[in-house]
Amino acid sequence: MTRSFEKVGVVGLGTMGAGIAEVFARAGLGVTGVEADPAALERGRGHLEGSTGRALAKGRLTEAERAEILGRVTFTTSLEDLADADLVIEAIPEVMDFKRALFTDLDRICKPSAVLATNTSSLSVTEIAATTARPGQVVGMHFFNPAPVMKLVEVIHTVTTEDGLAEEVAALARRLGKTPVSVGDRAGFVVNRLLLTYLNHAAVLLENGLAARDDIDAAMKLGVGLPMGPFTLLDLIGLDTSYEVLCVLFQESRDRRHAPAPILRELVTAGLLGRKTGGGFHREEEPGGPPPTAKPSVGSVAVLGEGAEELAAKLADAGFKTASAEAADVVVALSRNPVIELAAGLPRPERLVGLHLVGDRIAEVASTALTSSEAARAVEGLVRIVGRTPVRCKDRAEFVVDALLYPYLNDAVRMYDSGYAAIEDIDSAMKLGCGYPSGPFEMLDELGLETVRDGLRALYAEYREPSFAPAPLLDQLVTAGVRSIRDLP
């Protein structure tokens, strides 16, 4: 059967639920918004009026359009008012017991043809559906905050979902002006499964002392072009929310990369939840601003490795003398990998600093166990003089950017290979849901499959983390000489 979704119910009118109600009303559908009590209902009405009021002030709505949107929404505290809804979507707190109880009530109240949807970001849609007598008519419809602005909707189907229903819900999402991606019922779906694993990995690297918070943030923002660094994003999402999603991921996968980093648990326990509490990984009272750019006092510099001539020329133009490794005050080794082995051949190994140029804006400054703090500071100054932002880190496999980026790309390959979601859907999800400049498979093609495969091998050899081992599909594609994962038949 082909359903006609004209009457929609939204249960839970917090910021997210009110935003979802607005999205449906903007598309011309009648909406019944339900809250637990009159006070919560008035807050929900306030969310909707405030959001449309801001759109009016910015010229994105006229007075008449705003009045039409608000006029399409009916507010109530009774679930019984959803009896004739074609679709009901819940946006209540992420507590499984609450959702299961609600769906039991909705199953009793709603007409037999009604579709029941959950906006859960990580909980099992299958488990929620099992509380009803209509599991085939239960789907996930995961919007992103703020719902009126964000274009992505993840449509989640279960093993019991009726054939064709996910496609009908996806068509409804397109009617709302959204871009749907269809995924199976796995914890975290696409966006949170990939994003939170990456953010947690950043927290682990911070805790292990690979690099400082601001250096990691700068590396991923300036080096990869992400909208913000991982710790800025964690504070924005909320450390408690991130912790809860990771717990759900770990409960399903038992993969230790999903186990929340101890520092994340510690901050949550301390009540430091991010922006909403005024402190998380970043604190409001911390001073900001870039470091000074004084010219380092370096007599001569030796530059080794691929690209050495170009960097040496830039340094010479800036007034620095270049010399051999034996005679130089500082030795810079351009490399993607640890440089400690080079130190053994130097008369003064404390002068050696690894340098990895990433993109056009940053340079990873890697200190070995022997590097002196003076040499490291000198190279940081040299990096700034040639127009790049230094990212200080330890001399470890793949340094910072690639150590975070490659496992994320590997996770995306595993996700696709499992049949969980299509390449185009995964790419769209990360671009629309996270604001990434490219999807993971677009990044893979740009970097090169072999480069990423080899980088993962280096990470696995360094950290012995099983999930860093290249996905079998990635290994097979490189072995077969395939240049793009999109070339698969």
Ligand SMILES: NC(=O)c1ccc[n+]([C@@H]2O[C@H](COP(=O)([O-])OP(=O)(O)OC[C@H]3O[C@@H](n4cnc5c(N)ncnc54)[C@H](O)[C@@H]3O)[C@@H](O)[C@H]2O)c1
Contents of the next structure:
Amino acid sequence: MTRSFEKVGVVGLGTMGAGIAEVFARAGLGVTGVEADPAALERGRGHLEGSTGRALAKGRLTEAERAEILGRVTFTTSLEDLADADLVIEAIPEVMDFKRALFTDLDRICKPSAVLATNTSSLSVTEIAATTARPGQVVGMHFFNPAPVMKLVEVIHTVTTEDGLAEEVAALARRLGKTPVSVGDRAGFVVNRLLLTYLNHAAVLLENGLAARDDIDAAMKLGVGLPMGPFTLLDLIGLDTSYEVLCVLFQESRDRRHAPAPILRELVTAGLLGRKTGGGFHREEEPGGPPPTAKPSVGSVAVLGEGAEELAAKLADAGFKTASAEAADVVVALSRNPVIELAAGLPRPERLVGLHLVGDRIAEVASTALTSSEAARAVEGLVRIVGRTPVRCKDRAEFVVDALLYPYLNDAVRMYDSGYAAIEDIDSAMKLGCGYPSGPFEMLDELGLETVRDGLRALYAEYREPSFAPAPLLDQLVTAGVRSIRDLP
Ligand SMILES: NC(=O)c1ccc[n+]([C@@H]2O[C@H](COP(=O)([O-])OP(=O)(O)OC[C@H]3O[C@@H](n4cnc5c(N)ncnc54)[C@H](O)[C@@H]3O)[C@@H](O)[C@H]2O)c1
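Now show the form predicted together with the named molecule, given that the preceding structure was the form predicted alone.
Now the full complex is given, and it begins with the chain already shown.
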């Protein structure tokens, strides 16, 4: 039987529900929006009117189209009004007890053929389905924020979902103008499982003092080309939501990389939840200033390592005197890895600073335990002179960018290898769900499998974190000389 979805219900018209109602109404479906009480219902109506009003102001909708969209939505506080809906999607808060209670009611109220969907970000769809007498007709339909804009919908089926239903819901998502990715029921699904693990890792590195908040943000934004750095994104998602999702991930995986960084718990307890409370990792009142631009006063510079000649020539062009390591005031070691061994062999190790050029916009400036603050500051200045943003960090394996990026890529390989999702689905989920410029497998191809494998080995040797060990599949591909994971038969 092919279902027809013409009348839909949306329960909870908050951040997500109002957007989801708009998406359905824009596609021509009749929508019944349900809220908990009259005040929340008015807020929900306001969200919809505001969002379509902005589209009108920007010329993306005509007055008539807007009226038509709003005319398709009925607002109510009574769940009983969902009796004849073909599909109901729930977008109430991320609390299992609330969702279970709601699905018990929906199962009683909705017609037997109706499909019940949850927009949960991380909770078990299987557990939600089990509260109903129709677990075969319960799926996850995970939209991204803001729902009218973001193209991705993760469609989640459970072991009890009827055959063919996930495909029908995916077809509905396409009708809404979205790109569906169908996956099974694992905590965090594709996007949040990969994304929150990376964000949490950034918080752990911050706590460990590897680098400061703005340096890590700049590293990932300018060095990798992500839309924003991890702390800006955590503040946008909400630290409470991020904490909850990580708890659910940890509960399922028992992987300590999913255990929320203590700083998240501290900020959440302090009520610093991110943008919605005016403060999280970033506080609104913080004074920001332009970076110093003064030319550093450095007598002479020595540049060592791969690419030294090119950098030395740029510095000479900028008017700096270059010299040998023994004679120079500052020694710059171009390296991807800790430089302390090199420093230990120098007569004046306090002058040695590690430098790793990433892409063409940033340079990681690594201070060893012996580096003087004068030398580090001088090298930051030199980095600005050659047109890059310095990312200050400690002298640890893979510094900042690769330390964050490689484990994320490794997680994507493990996810694929576990059979959970296909390469193309993981790539498009990360691009469409997070706005990333490329998916993890595209990034792997660009960086080279061997480079990433070797980087992971270095990270594992440094931090002894089990999940930093290269995924066996990655190791095997490198050993077999396969250049792209897509080349697998
Ligand atoms: N915020 C995001 O970025 C995001 C993204 C994807 C998925 N989600 C998921 O979407 C769901 C909703 O999140 P949100 O951010 O929109 O939350 P929200 O707090 O903005 O909105 C929830 C709404 O549900 C209403 N509500 C609560 N109980 C209700 C009930 N029993 N009946 C009817 N309405 C009820 C509340 O009044 C509120 O308006 C969660 O499961 C969340 O994990 C959120």
